[in-house]
Each structure stands twice: as C-alpha cells, then as structure tokens.
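The data below hold one chain only, encoded as structure tokens and taken in the form predicted on its own.
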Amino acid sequence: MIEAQNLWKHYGDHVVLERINLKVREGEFITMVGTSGCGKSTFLKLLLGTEGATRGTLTLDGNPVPDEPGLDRGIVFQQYSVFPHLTVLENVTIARAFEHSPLLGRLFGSAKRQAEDEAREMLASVGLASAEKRYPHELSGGMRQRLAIAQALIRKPRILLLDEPFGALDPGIRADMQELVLSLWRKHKLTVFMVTHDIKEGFYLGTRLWVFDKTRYDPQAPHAYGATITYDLPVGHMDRALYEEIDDRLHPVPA
C-alpha cells in the first residue's frame, strides 16, 4: 500500500530524514518513536501531503503521494483539532459539509439530515452520544481527543495518521484512549500511523514498531545527517537486551 524507495526531506542545509526505505502492507499499525526532532512527524507531513520530498520516491498503491490532503488519509494531532464554536455535532458533521461544499461548509435538506445521522453514528462509536450538544469547552481533555478522531473517521479514510494523539492525556485517560484506537482500527480496517514518545504505548498498539534515530552525527554540522529508521521490529518478538537497549537511546541517563 505504502513504499519509500531512497526517500529524503531537508529545508535548505537542515537534513530531517534520510534514506528511508520501507514497505506497508494495507491493515497494519505502525507506530513510531525517536527522540524529539528526528522527523516522526515530518514523515507524517509527507503521508499526508502537506509535505514533499526532496530526493526519493513515497507512494501510495503505485503512485505518487497526492501533494495535497485526500479524503483517504484523516489526521489527528496532539493539540485538539476542533472548532471552539461549533457543537460536538456539528463539528462532526462540518467534515461531511465541507466535502459537498469546499467554500461554505453548508449542507441543507436531506443531505444535511444524512450527514447528521452519520455524525450520530460515528460519535456513538467514540462514545460521545450524549455529548452532541455540547461545546469543545465543556469537554474533558479526553473528549476532545475523541471528537477529534470522530472528525477524522467521518470521512471515512482508509488511512489514519496520529501525532501523539494522547501526549496530553492522564494515565487513566490515555489507556481508555489506547482502547478506543485499538477498536476503531478494527472496526474501520484503517491502515494506522501513529507517533508516540511512550516506547510501551508502541509495542502495545502497533503491529510494527519503527525506531527513527540519526546514524551518523558531525558535531560541527549538527544538521548534516537526517534520521532514518534504525529498527523495524514485528510487536511480540522482541528481547530484554533489545528493548532496554532502544529504551536507553530515547531516554538516555544524564551524565
């Protein structure tokens, strides 16, 4: 579904990833860590088409990676996505409108009756039914999270992109939320693409696992040298030594 062949992105002299090659069958969760900075969420950029590559090739069922966003591939961030003015509904329901009227975001009639039961139905699944009158500041920080994944899944996209969806999330929270993914995920036969700082979070979730680092580091050209992806491990067949060892490069002990 997803290959890179040779693929590199830098802004001028500043290199963020280099040659990454890689190949991702259709149904599979990856998940993604590395220390800050070493191009989880530019990779995203470029799975989502707001960003290009500078060398390379990255493409989707054969051809090239739209350069654009597509209703084929939803996106959910850290920070919650969604419009402060807007119910739980009709934030939902917006996603739907916006695809019948990229300038307007107005839908009327029957289709705005149809999009609104498929809204219901979607917030349902992430248990925000009793929520649709609701505005985004009078939900918990995990409500939020769940709406904005509502918005996402709305439009029905075969691929899901998260950016450290549940960075801001208490434990309790963040597991209920782990959940909820795992469930969609299934229920939607989404191809998912999640970045995490929480190593743990990655092996439980993820069907694969992807360790971005940088191999090769001038001390006095910092930003020579790009990241690649250092370890692609299968969840489930990882060792002791193996885990410690990839655990200590993204949280290494001061000196």
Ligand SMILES: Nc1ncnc2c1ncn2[C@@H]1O[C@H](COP(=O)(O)OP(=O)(O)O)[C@@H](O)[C@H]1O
Second form
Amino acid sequence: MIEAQNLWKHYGDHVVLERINLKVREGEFITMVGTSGCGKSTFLKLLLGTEGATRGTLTLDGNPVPDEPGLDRGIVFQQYSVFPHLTVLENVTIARAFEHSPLLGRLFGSAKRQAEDEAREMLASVGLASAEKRYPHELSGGMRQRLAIAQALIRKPRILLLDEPFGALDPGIRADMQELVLSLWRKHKLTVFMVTHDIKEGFYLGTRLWVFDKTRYDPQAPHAYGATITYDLPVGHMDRALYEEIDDRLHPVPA
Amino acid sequence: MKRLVNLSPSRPWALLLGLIPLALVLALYLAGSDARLTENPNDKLLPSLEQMSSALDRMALQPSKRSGEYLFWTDTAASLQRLGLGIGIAAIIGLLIGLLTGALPAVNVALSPLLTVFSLVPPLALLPILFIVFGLDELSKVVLIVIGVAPFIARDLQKHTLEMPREQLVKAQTLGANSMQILFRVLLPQIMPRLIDAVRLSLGTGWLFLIAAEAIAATDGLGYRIFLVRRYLSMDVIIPYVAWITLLAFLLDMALAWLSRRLYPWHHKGAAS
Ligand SMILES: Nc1ncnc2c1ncn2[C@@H]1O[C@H](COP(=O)(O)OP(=O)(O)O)[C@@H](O)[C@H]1O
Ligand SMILES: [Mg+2]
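What would the structure be for the form predicted together with the ligand, rather than the form predicted on its own?
Up next: the whole complex, starting with the chain shown before.
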C-alpha cells in the first residue's frame, strides 16, 4: 500500500531523513520510536503531504502521496488537534458539514440530525457519550485526545497518523487510550502509524516497530547526516536483550 | 515582612488603595478651585462643582435658546454616530483584510506592502485631503476614523490568524474542508474575539481622530463643543464634557468586554488546545 524508495528529506543543509526504504501493507499498525528531533514527525508530514520528499519517492497505492492533506489520511497530534470554539459534538459533526455544505460548512434540519446521530455513536465508541455539550477546554487531556480520535475517524480514513498522541497523558490513562486505539484499529480496519516516545508502547502495541536513528554521525557537522530506520521489527517476536539494546540507543545512560 | 514584590493587597485594601489617589486628585482640585474663587469670584479656570453642574444642567436639561435643541444630547448622539460608523466600518475592513492576508498566502503577498505603507501614513496629515475630497460634513470624519483605525485592526488580526496552530488547519483538511470552509468555520470564529479585543484597543485612537476632526470642521459633536466654548474659557462646560467622554469610553469598553465573554466563552476560559 505504502512504499518508500530511497527517501531523503532535507531542510536546507540539514539532512533530517536519509535512505529510507520500506513497504507497508494495508492493516499494519506501525509504531515509531527515536530520539527527539530525529525526524519522526517529519516522516508523518511526508505521509500527510504537508512536506514533500527532497529525494526518492513515497507512494500510496503506486501513486505519489498527494501534496496536500486529504480525507484518506486522518491525524491526531499531541495537542491543538480539536477546534476550541466548537463543542464536543460539533467537533465531530463539522466533518460531515464539510462534506455536505461546500460553501458554508454548515448543516441544517434532517442532515444535521443525521450527522449528530452518527457523531454520538462515534463519541460513544471512544467513551465520550456524556460530554457532547462541553467545550474542549472543559475536558481533561485524555478526553480531549479521545475527541481528537473520534473526529479523525468520522470520515473513515484508510490511514491514521498519530504523533505522540498520549505524550502528555498520565501513565494510567495512557493504558486505556492504548486499548482504545487498538480496538478502533481492528474495528475500522485502519493502517496506523503511531509515533511514541515510550519504547514500551512501541514494543507491545501494534504489529511492527520502527526505530529511527542515525547510522553516520559527524561531530563537526551534526546535520550532515540524517536518521534512517535502523530496526524494522515484527512486534511480539522480540527478546529482552534487543529491547535493552534499543532502549540503550535511545536513552544512553550518562557515563 | 515579605518582599515588596511579593506583597499584593487583598480585595478591600486594593479597592481602598485604588481610590486614595483619585480622591486626592479631586480634593486637590476642589481646594485649588475654592482658593481661586475666594480670591476672584469671576475666575474661570477652576470652576466649582456647583458651577459645573449648573452648566451641565443648562446644556443637558434645557433647550438651547438659539436652536431649541438639548445640546449635550445632540452632541453626544452626533459623536457616537460618527465613532460607531467609523469604528464599525474599520472593524469590517480590518477583519476582511486581516483574515484573508493571514489565511491565504497569495492574498498576503498581494496586499502586505500596501497595508504596511498605509499603516505608516499619519492619518491626521490626510485630514485636509479628506476634507477636499469628501467635503466638510459627516463622511470625511467617518473616513478619518476608518483610515486611522483599520490598518491597526487588520495587522493585529493578520498576526493572530498567522499564529493559529497549523495543526488545526491540517486537521480540517484531513476532514475534507476546502479553503472557504476553513476560512468560515475554523478561522473566522476564532478570530472574532480577537476582533473585539482589537476594537477595544483602537477605541482610544478612534476618539482621538473623532475629536480632532470635530474640532476642525463640524457644527455639533462633543469635540466641536469643547473647542467652541474654549473661546469663552468655559471650563465649567469643558470639564464635564471631558468627564462624560471618559465615561462613554469606559462604558463602551465594558460593553465590548461583556459581549466577548458572552459570545465566546471558550476564548476566555480556555487553554487553547
Ligand atoms: N520546517 C522546518 N524547517 C527546518 N527544520 C525543521 C523543520 N521542521 C523540522 N525541522 C527539523 O527537523 C528535525 C526533525 O524534526 P521532527 O521530525 O519534528 O523530530 P521528531 O522526531 O522529534 O518528531 C529537527 O531537528 C527539526 O529542527
Ligand atoms: Mg515530533
């Protein structure tokens, strides 16, 4: 479904990603880990279409990834993912309003009620049934991310991109959210790309783990080389030693 | 004893502390006025409270001998109409330009230089041109306020539109929004409370241009009146008029603040995320 061939991304002289080759099949759940600033979000932006590749190709079903965000690729960011001026319910129905009302982006009458029923169902499936009239600032961080997920799924994207979606949440809440994402992934048959800074999350969630890291490093010119995918592992087939090795690479113990 | 920087007075104290300087100024004025009036009962510079209230009574509650109008109220109505029109039109123009240049890079490229140049022109220097082009009546005064205020509002809103989290625009696109829908449903509603803020900030400038224009060419209005009676050194009229203008400005500001809290609760309570 998705394929990268010798993909490079530079910002000016700064090489962020280099020599990325990969193939992803429909329905995979990929978690991505790597040190902060190594280019994980940049990779998601390439998939989104807000950034373009400097070299190489990134294709979706054999065609280059569109150079604009679109309906087929939903996204949840760590923050700013929901619209602060809309209630929980409106945050979800607005997606249908965009679909049916090209000029104003507003729904009326039966179209509106239909969108609201659909949105309520989606909100119930992420555990927000009782909060539909509240504004995002009245929600906890976890509830806000649940809303962002419901919103991202309402137009039924094939691909769901998650950029450290639980990074700001407490560990207890994070476990609930992981369950939620897994169940939605199965239910909606999504292909998921999830960035996380929690290696455990990467190791036990989903079907495949990518570790982004630099294989070449020049202390005189830290930006001369970019990160690439150094480990591409099927989840569930990893041993303790490998876990510790990767953990060590990402969080070097200070000497 | 706490450090002074950590010492913040509690509520009743804060109120009292805030009133003391005001009361002091008033007392100082009354003492000065009293002293001058005992020396010379015809002194005009520091009128007593009684003199001012009788002047106000004459202006506000009795018809003018010449025109039969209640001057205080016709002045107020004339000024508020000019100010309201000027600020209202400036708000609409500022909103349009600010939103469009902030949201659409192509419009920004086309309009930014013009906007920058316009906001650098001192509006009062344009007043003679406005009088020549639009004549001496209402239009030129309203246009002066618009020219004086719109560039500020436009630039303020442009900045806020540009500062809107990119994540929201990306999110809207992944939900299938087109440019119009992003403008109307994502950006515009979130810019509206900013517009009210910008209008509140520009009201002071608006009054400045209004009074300047009225002082130079008008037949009524609060600014016209205080500059007219200046010829007779009528401080007993000027001081209540200035106090009234200040009160009006204060009330307008309060009303806008209330409106914003009423219409956009999420803007005031929210951490924006
Ligand atoms: N628009 C940009 N212009 C220049 N450099 C950028 C830009 N976006 C990201 N970068 C740089 O690219 C690197 C990777 O960023 P990012 O993908 O956000 O890392 P992370 O893995 O933490 O998500 C960082 O060093 C960042 O400074
Ligand atoms: Mg990132």
